[in-house]
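We begin with a single chain expressed as structure tokens, specifically the form predicted alone.
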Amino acid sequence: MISSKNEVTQNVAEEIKPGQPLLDLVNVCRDFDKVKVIKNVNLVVKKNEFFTLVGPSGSGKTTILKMLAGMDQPTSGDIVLGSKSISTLPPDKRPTCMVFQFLALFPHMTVGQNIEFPMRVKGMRAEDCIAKAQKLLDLVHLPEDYYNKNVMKCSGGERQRVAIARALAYDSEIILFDEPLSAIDAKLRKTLQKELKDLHRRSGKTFIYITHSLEEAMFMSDRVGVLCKGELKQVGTPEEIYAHPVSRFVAEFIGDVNIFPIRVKPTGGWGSTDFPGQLFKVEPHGDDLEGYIIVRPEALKLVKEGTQVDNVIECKVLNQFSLGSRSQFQLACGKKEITLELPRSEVDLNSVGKTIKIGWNAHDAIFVTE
């Protein structure tokens, strides 16, 4: 049967109602010879969210994972569970399962037999264990005749499925996902992609998903964190983070973007740019300041005789890229490259070579200082 500190802290989570927090990561660091792999992150999720860690390899990832899993702990800082400290407590006192990487499925087993493990484990009676691994096959949309199937003679995203019934099985509070979907081609994982937000939506519980794919944490998640070397640079909604980056690196990441540094004028509202003799107007951020403005390609235009932008430059064509409904293009500005992304109704097809202007708003621009 499931230990009674697994009870409490399952009880716990049940407990606390939507929205509210549920985890709460309060300075938490993690040394590994001495070099701190995690740095001084505080993060609150909140009950019946999809939150998606972010980053580029090595950020911290995982780790993070680790320790909410229970698989290992904080150097220093504390992981509470509503108001109970969970930090020291094993993976099977907390009220958390985890879908991996690898699956870890069993070879040997059949389907329903990998689903109802973690229920069997608990001293469930075999009938209540069929008819829930029976449900949990709907759920995840998989036919009922594969309840008897060998789960190795499953296909990629078939077997996925199967891991994520499982880890469902565990009736967990918290499913953590460990890049489940990194091994699945392009197509079938857009399609996982959105099985697993409908899924989130059906299941209620709340998903802690970690990936190095940018698409994935915007398709999928409610929130987003963005880690950089250990650093939780930034936390907020999908739109918050594209819209608003706080940071050059958190631009970067989070889409093609196209980078100026600039220095603005002590009269304010104007900037100097590494293009030689010209100013780019600014919306104001004070005045004296260094720092970058940032404009998504989107957000640059074609200009044309009748149109008018704050700002203005000139390019070469360099290379044209279709993207379905849209096109982008591949420029040079003198010894800088910049993207710009058109819809096809306003792309000439044989513009390559071409010398072109195109500019932007001071409004559609970002302005960040690191």
The other form holds:
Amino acid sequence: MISSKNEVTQNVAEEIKPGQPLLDLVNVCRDFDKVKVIKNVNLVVKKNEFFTLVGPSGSGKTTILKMLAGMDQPTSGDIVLGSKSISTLPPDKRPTCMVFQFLALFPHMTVGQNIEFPMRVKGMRAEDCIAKAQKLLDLVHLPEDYYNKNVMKCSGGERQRVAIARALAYDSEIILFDEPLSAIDAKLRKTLQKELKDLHRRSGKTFIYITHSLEEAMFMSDRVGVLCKGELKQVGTPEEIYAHPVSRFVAEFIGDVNIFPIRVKPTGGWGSTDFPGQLFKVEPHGDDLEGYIIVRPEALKLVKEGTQVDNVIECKVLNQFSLGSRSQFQLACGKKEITLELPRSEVDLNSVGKTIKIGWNAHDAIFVTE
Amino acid sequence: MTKFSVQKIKSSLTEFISSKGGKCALPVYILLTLGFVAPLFMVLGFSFATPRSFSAFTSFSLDNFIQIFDGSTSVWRSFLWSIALAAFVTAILAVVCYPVAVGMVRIFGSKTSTFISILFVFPLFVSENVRLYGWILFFGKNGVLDGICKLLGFHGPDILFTPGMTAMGLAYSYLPYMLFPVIMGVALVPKDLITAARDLGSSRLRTWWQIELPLAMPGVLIGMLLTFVLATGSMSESKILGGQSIIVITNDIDVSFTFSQNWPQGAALAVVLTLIIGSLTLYAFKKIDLDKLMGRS
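Show the form predicted in complex with the partner chain, please, because up to now only the form predicted alone has appeared in this conversation.
Full assembly next; the chain just shown is listed first.
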């Protein structure tokens, strides 16, 4: 049996059943020189899930990851593993392992030595190390003869795989990813995202991933947490976050959206300051609320004769962009710019400059108060 | 390594000299040839001259070299002392400078680091001999140390003019030559790698031994090489602080050229010393692949 310092926490993590809460962040705060970088974050990560924290740069996602890894400690609050507080434990006593943004591969070692490093630290026998390293090379789709290759001679994508293999070699319950794909070109990134998702399924580990790209988060994750200025704005499955954003920030972060400020009119309808004199039908939300309605570009419809929609506005087409299977339109209604997305088949290819009518149904719009 | 051929060297040499850069560099080449290659060549010439003569290049004899190795003189002892002292001082300096470098790179703020650098460089503003005589005043009879001890009612330690004092002098003189390359080496180690190793469960000691030290090694090796070569070639420390309690090889060379007026013997000693240090250096560089250490091979 391999003995290691993180055995206790590793055992705690192993005893938890898949799908049960594994990590629990309770009122976690982190101040740097009196600046609150993380504000009261409460979050539960379940065992075996692919959880992604997403937010713009400076939102505090790396700080949270460092606190999970043990490289930083919360100013207040607690990080609980199962039922054991791990807030003050150093990195080597936690069941976590980090894949760094710049990978942090050891340049003076070969691919094999890099992967074997954590196993040798644990005191595994040399032949076991080699056998496991070979298995891991195979798992991350690297050829067997890479074992003796200098790690600095590998390409960006290959190094990425070596870093992941090394983290898997540590065999911790939780693997933390600090934007590891941010420095990789778009095409390879897509491939690696798929591989990572696949690897998550096959390894049976809990992945906690951070990125500034919501697209990347949606693509890979089981659940996503959206961070803004140190506050956790929303946690949910990619579908939930897409369909029911809780705020303007979350909606805008996910992609192109149309946001109209809305207030209740005395006449009972809902009015928007962007469209003076026009009343919109909105799903009931109680009285006297001010806020915004969010309409996604693909929820907007081109209004022709006989089209039945709840709300209609007239716009001028400013620009038209092809997205391949779909087309996007930049429209103007008065001073307000609107984005519309339509399937290619519905598109009049020469509509720039024309005036068109667009509309949406009340149940396709999302109402938020902040 | 590429194969050398006389033809190749000839053609590349003519090409270089006819180029603009080659012409501009000509004064430097002339200066180096006259000031650096020519004296060495003279030394080589004298080493093969008849002993106790000045007939360089006109006589040929191997007697000077035979004398060194036949055991009739104790000059081999001087070689041993020189190399042993230099090796000892190099090892001591490596051990002393590494923690200081780590402190300056990772622990102290930039202000403290600058201050410490100045402290280490400052003595270099004063001539080495003056500084060594300063130590004599400090350690000598009725000197600073002895005087203070006498005030307190006992005699100061009698450590001046011993081999230990020579080593102390060497360590003192060549500390900056070790410290600054080591600082560079330590600064070259990315902090991320240390964090990563710790995260992978590695203890502090193992992280230092397997990650930090190998990656800082280029700087440490350059420092060691510099101090070793300089310490082997030094003379004033053993003369002034050591009081010639031990004779180092440079001292023998000096004596041959001055008191005994036996230039051929001094030249032969110099040639042997150059060969020993040169081959040790080449061996070290060949054994230690700097590129591999830096992860560039």
